[in-house]
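Take a look at this one chain, the form predicted on its own, written out in structure tokens.
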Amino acid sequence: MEYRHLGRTGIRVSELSFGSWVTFHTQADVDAAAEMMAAAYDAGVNFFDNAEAYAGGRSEEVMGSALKKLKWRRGSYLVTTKIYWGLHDGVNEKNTLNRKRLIEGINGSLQRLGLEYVDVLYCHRPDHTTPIEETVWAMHNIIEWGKAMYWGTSEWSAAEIVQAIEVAERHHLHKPVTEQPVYNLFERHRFSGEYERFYRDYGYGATTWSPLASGLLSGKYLKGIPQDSRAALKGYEWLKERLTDKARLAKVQALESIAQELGCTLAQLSIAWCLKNPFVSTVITGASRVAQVHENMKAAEIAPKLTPEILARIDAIFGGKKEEEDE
């Protein structure tokens, strides 16, 4: 496992990391979560991602119980979480980054995780109703209180991130240091245009999610939707249309020949492709069973095999176009 600096910070994150979205609580209980986290940790993963909104807070509870069971030394791993959507329908408790919500949010997350602090706290989406100064000050205070080491953004526009950085610099506050964008062969928009200049000029980190496009790039949907897949879960019906799109499936099928040449799976090839981006700090992988963790971790061995010629062939399949932003 290789380790990369998180943007211009001093901490280094494993190039492959492990996230809990969809799986923890929904598909994996505490024992299964601990087993998968242990497999990732043994492979060199030191970055574990979560969010208060995942499974309505239960994902954090599962990860917290798993960490308690694993008894790892706290300095040996990083835990991140994200705040925005909230867990309640109160007017000040959902879809906001106001000071009250952020401080109550981090307190709730720490309680569910059973931790004194998280390593990175993300603003899960931008809030266009709260002044950016209020959000930056609250995140600064959370870091000063020792409840988070760093803070970042997720699915923010480049302009919004620059504005947050400028506010922090003007008031000598802790600046956001990393973005958590969607990134895979189908969706590259968060690294194109103004974003590319942004990562280069500001040295912002990137902890990318959905490297397999919700499993589409693993190839498991080429013959329909398996009953044990996330698309078959209650509440994830919105995924079905995307995972059965014929044009996308044709591209995945075309990618198979390259994977066969390299002696790897489609999932490993797709994750390895993400690793070739020099602006990516870590690629967040997910799994519902240990075998998937072992398979995903091997992507680090495939990345060096992706020569410029092979990358060009992959781009030819996917058109090299940035698809529309995923809402």
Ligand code: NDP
The other form holds:
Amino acid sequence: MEYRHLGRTGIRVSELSFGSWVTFHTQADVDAAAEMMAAAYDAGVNFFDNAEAYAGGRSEEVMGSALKKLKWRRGSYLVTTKIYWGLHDGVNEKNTLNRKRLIEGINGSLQRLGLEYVDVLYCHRPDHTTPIEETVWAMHNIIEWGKAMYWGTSEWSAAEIVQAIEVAERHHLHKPVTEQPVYNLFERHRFSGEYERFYRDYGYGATTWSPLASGLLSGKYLKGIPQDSRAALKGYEWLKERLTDKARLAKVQALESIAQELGCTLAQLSIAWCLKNPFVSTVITGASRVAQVHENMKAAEIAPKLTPEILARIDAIFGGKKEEEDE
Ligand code: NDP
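Could I have the structure of this protein in the form predicted together with this ligand, to go alongside the form predicted on its own above?
What follows is the entire complex, opening with the chain shown before.
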């Protein structure tokens, strides 16, 4: 496992990391979560991602109980969480980055995780109704109080991030240091156009999500929907259409011959492809069972095999940046 700097911070993160969206609580109890986290940690993972909204707070509880069971030295791993959607319907409690919500939010997350601090606290989405100064000041205070080491953004536009950085610089506050964008063979828009220039100029970190497009790129949906897969879960019907889209499946099928040539699985090839992007700090992987963790962690060994020629062949299948513009 290699370690990359998180943007321009002094912190180094494992190039592959592990997150709990969909899986913790819904598909994995504390024992299963601990088993998967241990498999990732043993492979060199030091970055574990969560969010307040995952399973309505219960994903943080599961990770907290798993950490208690695993008894790892706190300095040996990083835990991240995110706030935006909230856990209640009150007018000031959902879809917001207001000061009250952020501070109440981090306190709740720490309680559920059983930790004194998280390593990165993300604003899970931009909030166009709260003044950016208010959000930046609250995130700064949370860091000053020792409740988070760094803060970041998730799915913010480059212009929104620059605005937050400028406010922080103007007032000598802690700046956001990393984005958490989607990034996989089907969704690459966060690393083209305005973003490419932004990541280069600002040295902003990128902890990317859904490397398998929710499992689609593992090839598991080529023959229909497996009973034990994400697409079959109650409450995730909205994903089904995307995971069974014929045009997308044809591309996954076409990728299979390249995986065979390289002697790896489709999942390993798809995750390895994300690692080739120099702007990526860590690729956050997900898994519903430990065998997937073992398989996915081997992607780090496949990445060096992706020569410019192989990358060009992959681009030919997925349409490169052109498809992004069409989407
Ligand atoms: P992926 O796209 O990699 O999907 C992971 C899912 O694919 C697994 O839960 C499993 O689902 C299936 N899978 C994984 N590995 C394999 C394999 N080798 N073979 C077959 N199936 C496999 O990642 P996620 O969408 O889970 O995202 C990863 C993390 O990113 C999240 O946990 C979260 O921390 C973060 N994230 C952040 C977001 C944000 O807005 N900031 C949004 C979404 C995610 P199954 O077995 O059930 O089919």
